[in-house]
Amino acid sequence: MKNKVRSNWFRPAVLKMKGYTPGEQPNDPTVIKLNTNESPYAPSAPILKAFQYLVDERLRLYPEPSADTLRHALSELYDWPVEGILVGNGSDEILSILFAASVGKGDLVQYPDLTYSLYPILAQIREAKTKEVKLDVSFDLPFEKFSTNARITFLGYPNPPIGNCFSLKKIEAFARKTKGLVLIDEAYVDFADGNCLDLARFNPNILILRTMSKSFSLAGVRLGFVFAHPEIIEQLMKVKDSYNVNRVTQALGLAALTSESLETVKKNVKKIRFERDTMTEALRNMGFSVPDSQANFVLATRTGKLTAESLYKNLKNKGILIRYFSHPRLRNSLRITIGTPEQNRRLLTELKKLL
């Protein structure tokens, strides 16, 4: 088509957007993948199993509207109310959601800088003000530099792309202060060693969202859930889609609360958790900056002849895939996924090939 998309079409913020750019996807099953940040193990046999029996009649049917019996085995085994779940299609639906119900044109919306780079995507599509506040030289974030009069204040627990955790009492401390709401994304916690619900217990304001997609090995699945007061969620299922989880995802997030695929998460995250220690070390041992990581990955810096660009490059072209970012804060940085040890080991040895 050689016509131009006409500005009456769409609205101007949409139109000035870049969008959001997702990590690679690469049809060829032999590169390695370590720039999206899902799991390397396989699902739990019980997802696998649930699978195979759902390709049947019943795709023709509608699913639960509310996924009600996907939440009350969410609200049993993390001891929350059903009233205070919901579940979306991924935690990005959610996220969509409560931008929805909660920022109109104008209002202010705030996040650290650096975190993850979709909540400015979504402030641009609302036409949202947005506030960031730069994390110092630590990668530590200054909560006194916050706004206590924004809609929402965003905080990742483990914090994107670094891989760290905020002080507990430093986020309670703000979220008691601030007018507005307070999302946790804690789409990596269980890579980590605490996590944030029991401040969602006494603070009516915060909001814990989780993903299915990392520890869990659903990524491809698409399922998410929020955590927060039922009169928050009463307002979030106004806006929903009607029948915004399919069927076939519902039953599989009701396989993957089973126990023996919880106990497969637990060991897959434990693997994960050695090799991050390990890969850590490696990396530091070859000249890089690691932060230490609460995460499935590691953000690497390191200046030298090769940049971080040329390194993503060289790599790609060997058919292991990492993630660069042209934040300036990060145009030394790599951030690298932990694999299976055995892809672990063929990246660092490329990379000392490079070095």
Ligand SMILES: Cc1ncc(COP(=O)(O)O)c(C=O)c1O
The other form holds:
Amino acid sequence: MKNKVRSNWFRPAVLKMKGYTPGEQPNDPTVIKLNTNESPYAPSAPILKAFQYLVDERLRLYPEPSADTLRHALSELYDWPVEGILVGNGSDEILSILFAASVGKGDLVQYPDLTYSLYPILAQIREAKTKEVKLDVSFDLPFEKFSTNARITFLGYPNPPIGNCFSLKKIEAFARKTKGLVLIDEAYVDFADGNCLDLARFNPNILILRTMSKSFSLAGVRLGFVFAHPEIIEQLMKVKDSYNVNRVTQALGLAALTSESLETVKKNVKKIRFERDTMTEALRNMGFSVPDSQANFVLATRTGKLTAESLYKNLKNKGILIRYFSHPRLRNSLRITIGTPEQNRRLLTELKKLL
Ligand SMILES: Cc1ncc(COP(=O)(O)O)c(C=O)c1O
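The structure above corresponds to the form predicted alone; please provide the structure of the form predicted together with the ligand.
Whole complex next, starting from this chain.
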């Protein structure tokens, strides 16, 4: 097919871009999957039970357009006004909705140089200007280097792929100074010691993004939500698809908010936090530098004969998937999702043999 024809079909910005590279999702159930920060534990019993009652003739009907029943349940649990909540098909969809509502060609968006790698892709799609602020040697964020004129500033709390949390005071001081929105991506916050929800209560330009993909063990269900000022949510609602969250997802999301489900989440989080600290220590003993993580993954860096890429490939050959990034600052680093104790032990054993 001739290039000339294709260039008439798509925007130059899209033709030029590479697109996001999602982590591998192999079909082989024997693979130890420590590459995409999912939970190693099954969803709670009420969720699995709810699923059995969902597949019936009601599938012919559209779901609630704005997932109001689920929004009410979230409102109650998190003590946030219903009008200030939007539910999405994963938190990724909410990021797309936010970009569509807020960012036009040439608008500035900014984020740390190391963070969730979807933000730059969404910026490219909208032909936005971007600014990356380099995290310092201890992966802290020099907020003074951010522009105060950006449409949106993005940061993770905890921030991937390191898993550290920036100072709440500094986040708030920046939010008060900037003229734009501040999106705090709390995908991993249930594994952390604190969160930024209270900051958003007092700073109307802060949005708090959450997902059920990690601590709730529901990555396959695709359910995210955002807490923000009702006037922000009102604008986002205009941009979303009419029925953006399907019927099954809404019902499973509701089941995930029952007290029994929340108890399961709490137990799983406790196990993962314990394993995270054990894994950190074991990797440090093997000569890796591993910053303290507040998430369900760790970033392990090591220079030696075997590059991070070859460690990743060797582990893959042994049926263990972890994440390796081609980012220049991460060339010697591996991001490892915390699995079950058995999975973690297998990884450490194979890694030791390789080194
Ligand atoms: C920081 C961050 N935000 C958002 C997401 C996307 O989550 P979801 O599965 O809700 O789309 C991820 C997925 O890994 C993530 O790491």
